[in-house]
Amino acid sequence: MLKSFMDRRDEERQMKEAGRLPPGQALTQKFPVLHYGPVAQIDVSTWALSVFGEVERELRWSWDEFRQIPTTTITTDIHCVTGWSKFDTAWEGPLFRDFIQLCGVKPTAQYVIAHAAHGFTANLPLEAMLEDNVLLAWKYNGDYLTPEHGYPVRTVVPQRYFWKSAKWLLRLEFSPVDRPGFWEQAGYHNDGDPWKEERFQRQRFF
């Protein structure tokens, strides 16, 4: 037990001078496991993406379909608003920015809002989904996502905050505005960019 808590502060620390842990995170071995609400329980028998919105071509895939589309393995790290940090995550799926090649994205479109199960949202700037290792995530580590990590597929934004990786993901809303999703509403920060500790819209007092 000792030993594997000095193990992780060993690695944490050597983590924080290579300049890979965000101000106020602290490494995890382990992978929390961190939502509102019950598990989704998806039939991928019935389950679809649909992308909508400012699109050139609204479109739908079954998970057979989805499948198909050719994929992308990266390799990141993920920061967790509640304060933990993993490193070296192996994710796999299309690469967001191929994947709107399907559909055509509009010169309107200026946000990606994801909506997932339970009524789940999230919003970024399409200009953040565009980064290099933005996927559509179906596997982790080599397998299917499990329920408790989005299957059958989630997004991934290694830029942000993990709140902003929805999990369950049903469909893509290309906008020309900007709508807050849950969390947002909630008072967490618009943007959640790790790095600038963007955790809430306002100092909270409790």
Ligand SMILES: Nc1nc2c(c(=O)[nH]1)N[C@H]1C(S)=C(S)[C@@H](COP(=O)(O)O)O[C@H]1N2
The other form holds:
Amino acid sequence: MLKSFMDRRDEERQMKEAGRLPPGQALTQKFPVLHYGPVAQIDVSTWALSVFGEVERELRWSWDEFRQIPTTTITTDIHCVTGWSKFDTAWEGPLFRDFIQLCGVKPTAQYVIAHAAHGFTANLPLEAMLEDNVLLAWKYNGDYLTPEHGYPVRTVVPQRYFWKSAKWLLRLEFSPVDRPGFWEQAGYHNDGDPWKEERFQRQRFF
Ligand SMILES: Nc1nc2c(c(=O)[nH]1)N[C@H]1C(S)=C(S)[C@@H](COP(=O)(O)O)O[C@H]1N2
Ligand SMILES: [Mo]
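If the structure you just shared is the form predicted alone, then what does the corresponding form predicted together with this ligand look like?
Following is the full complex, with the preceding chain placed first.
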């Protein structure tokens, strides 16, 4: 008990010294599960991922088709707005910026809105999604995602608080205008950069 407590604190100190712990965050060695509502139970025999909006081709991939797309594996740190950071997590899936070559993005596309099960949405500028480590992940640590972590597919956007990484992904919308997603409408910051501690929207007092 005492030992694992010390290990966590040691690792946290190391990460802090290495400049990898954003302000106001604490290191966790667990993998907390966080979402609104029940865990989505997705049947991959009927699941599909589709893209729509400002794209050249509105396409749709079944689970079998989706797994044929070449993948990239990244190891990255993730930061939840509730205060935990988890280090060196390994995800695999198509890199978002490779993936969009398949559907072609029109110059009018400025924002990407990820639509997930139960009506969950998360919005980001297209530019943020084009970073070299944004994935449509379907593996974590070499295995399929577990239902509670987003099976079969989730977005992983390491540069932002983890609420921007939508579990149980169903559709990707390319939009000319921004539209706040689920947590953004609930008062979370529209950008969610953990290094700037963009947790909540500025309160309006009067
Ligand atoms: N579909 C969906 N995705 C979601 C959420 C959600 O409520 N629904 N919550 C987000 C939040 S707030 C966090 S911190 C991460 C947590 O991912 P994890 O449960 O795999 O740790 O999922 C994000 N993705
Ligand atoms: Mo979160």
